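Only one chain is included here, represented as structure tokens and corresponding to the form predicted on its own.
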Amino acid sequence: MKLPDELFRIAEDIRTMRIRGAGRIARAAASGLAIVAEKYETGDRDELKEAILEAARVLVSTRPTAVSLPNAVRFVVLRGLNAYEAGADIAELREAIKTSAEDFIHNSKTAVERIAEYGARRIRDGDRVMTHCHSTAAVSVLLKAWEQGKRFEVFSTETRPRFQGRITAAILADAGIPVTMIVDSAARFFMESIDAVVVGADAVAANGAVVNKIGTSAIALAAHEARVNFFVAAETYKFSPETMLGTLITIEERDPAEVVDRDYLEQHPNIRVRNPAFDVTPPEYIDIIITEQGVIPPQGALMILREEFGWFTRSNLPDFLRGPPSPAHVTSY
């Protein structure tokens, strides 16, 4: 079976952090999808579903973490899977899975503006805000916010160890937001003059608990102890229907590399470097989930996937789409 190159390209992107945020690499996954429908060489419709399924298991292997990836490619192959099902021949089996991505990425889109409109609403004249690592969707609140008027602050970390908060820094800056960029130990520093912390999210659980970029659980605690409020902005493409059935959400580690050169790591062979990419932020921490269906306390997720994913525990999807990777499939270091 050859796949197309142009798929094997995207799955490493992804995996590399060429193509990063939960968003991003949703709307990759599902375009991925679409080339193979497009472009895989057969005239066999079992041949083409079969060839499908296999990009779909190259694309979740890569990044175990973001929820937002397995559940743009559900979205995309059980609508090819119910076309195929329905006696679809192979043409309207392509035409089928390339409609299904096309109609995620508009939807994934249209879904941070409404986030945004609805964020911004919890923004303040004079507001002094505190962002972590780089969302799309808590970037789209804070320039909304913005461009109705509203004047305020923000407080970008840095995000080590890969720095995706200079991004943030960069693109509210050139809006014209005053931003200042703080080391990511320094947020419990700043937090006393702290308003709102506004951050992303790579997946929300049934019990409303946060999974996004590592250092995010320790801001949300500083936030808590002062009294500061803590804003999750997340598509609800980004909850997780497996914790509806009680699995937890796998916890991506990478290379050691990104946190110290190998330089280092030759010369001190005794010393054993871990570099999760994402924490858990528990929901007692989280004022409300900033959704594109509306504002929500974390224990409103659980209404989210039954409405979302209702179909989750009855489809006819493959077991490697109903649960998490494998380890074969876990990336780690």
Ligand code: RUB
Second form
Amino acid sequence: MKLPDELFRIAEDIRTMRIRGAGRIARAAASGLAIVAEKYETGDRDELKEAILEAARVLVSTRPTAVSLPNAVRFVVLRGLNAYEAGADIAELREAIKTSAEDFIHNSKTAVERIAEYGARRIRDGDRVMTHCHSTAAVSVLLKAWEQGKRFEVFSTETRPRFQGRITAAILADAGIPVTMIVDSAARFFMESIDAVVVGADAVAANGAVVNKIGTSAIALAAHEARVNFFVAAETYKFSPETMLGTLITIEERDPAEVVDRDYLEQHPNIRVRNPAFDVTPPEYIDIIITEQGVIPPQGALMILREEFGWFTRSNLPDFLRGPPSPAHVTSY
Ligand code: RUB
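Now that you have shown the form predicted on its own, what about the form predicted in complex with ligand RUB?
Following is the full complex, with the preceding chain placed first.
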């Protein structure tokens, strides 16, 4: 089976974080499946189905934490499998996969726009807002509020070790929003002057816990202590249906060389460096989750999951799409 090179390029870009952020990762995965549906050379519908499943496997194994990735792949694959089982010929099967990928991408972009609208209502004139990492959903809330004429300033963490906060700060500054960049460990120092924290999510669990970039939970703790509102901006495809069944979300642990350079590691072989990419913020520290369906308290996560993923437990998906992927170097919490 020779899958198109573009599929492997997308998978590699996700793995190496050239494509990053849960929403972008999901949209890239959907487009990867559409490419396979369009370009995989065969006249046999069974072979095309196997190629799609193999591509799905390649994509979900790239990064383990962003639940948007398996959710996007499931959305696209499920419609393909349904068409296959309904007797679709090869052209119809290709079309089913392509249109469901297009639908996912379209819905995903619309969801971010709605979140921007709903979230912007929570930003007030004169606010000082803190954000962490680079989340398209969180940034879109801030950009929308600014566009509506609200005037506020943003404190953006730099976000060690990959400095995604620099992307956030640059986007906000380009839009004319006053931005102050701080080191991650200064979050509590500034918290007393902050009015609201807005972050994105890689996954939302059934109990309302939010998995996001490492450091998010410490910021939430500081916000809780200082009685500062803590908002999460998350499309519903970041909610994890597996957590309804008690599965824990896998936390990606990345290369220590992202934290300290290889020379240092070689000079100090007895120092162990760990690099978890995400952490879990408990629901008690979260005031609201802003979704495209509306604003919910974290306790409403189960309701969203039932509505959006009621099909999950009874679907005809293959096993590898029904449980969390488990590549090497990951820890479960
Ligand atoms: C990105 C990150 C973002 C979420 C949400 O981590 O934690 O806050 O993915 O982003 P990484 P978005 O840089 O490791 O992918 O709102 O853009 O989906």
